[in-house]
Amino acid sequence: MLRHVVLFTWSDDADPERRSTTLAALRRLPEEVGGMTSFAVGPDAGLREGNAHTALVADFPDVEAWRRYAEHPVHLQVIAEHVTPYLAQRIAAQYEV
């Protein structure tokens, strides 16, 4: 199984309403793209200064399933419309579990 972890830090242009809209778009990915065995995304709990603003964790049965997800047109559209324009920093990793 492959785990995909992404940490998003939003720019100043991402006000609370924008962040909520982006989270809603990300939360639709399991239904609209699929391929993952588990999926969670949410805002940082605010327990420590300097954390990223949003975390996403998705598990895939194998690398090929992750690649299909990563290259899916709906996934790419969500990134282009809801993530990239408001992004200050993105950090990601994929690892075997």
Contents of the next structure:
There are 2 protein chains.
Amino acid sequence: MLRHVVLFTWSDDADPERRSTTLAALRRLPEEVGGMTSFAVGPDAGLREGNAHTALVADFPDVEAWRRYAEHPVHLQVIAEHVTPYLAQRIAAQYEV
Amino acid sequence: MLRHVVLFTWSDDADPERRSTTLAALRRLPEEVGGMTSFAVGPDAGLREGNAHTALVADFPDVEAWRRYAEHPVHLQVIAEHVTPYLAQRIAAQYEV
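Please give the other form, namely the form predicted in complex with another copy of the chain, since only the form predicted alone has been shown so far.
The next block holds the full complex; its first chain is the one shown before.
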């Protein structure tokens, strides 16, 4: 199984309303894109200074399923509209679990 | 449930043998520290340029269980010996799932 992990840090342009809209758009990905066996995205709990603002973990049956998700037009549209304009940093990894 | 997510990027000092030793030390944390209901750490699969080198995702029943893990002396020793000296970047988040 391939696990996809992303940590987002938002820019100062991303006020709470904007972050909420982005989170809602990301949470629609399982329905609108699919292909994952599990998916959870949410805001950092605020337990540590210096953390990223939002975490996303999604599991896929294999690399091809992840690739279909990653390259899906709806996914790319969500990234372009709701993620990229508000990013300070995005760091990701995919690993076998 | 609280999910703890960490993405590590290693410095140039961390050759493959060093990364392997660090990974092995991290993989002993469930046995040596415990408190989590799931734990998976592994090297990035190399599917995308610019990814972090190692991903760790661990689930805890609640914030207190995570805090006991985070502050456990064995955990802190593993970080001091096997992680911090070889880090270029570490970014983390904890979120409710």
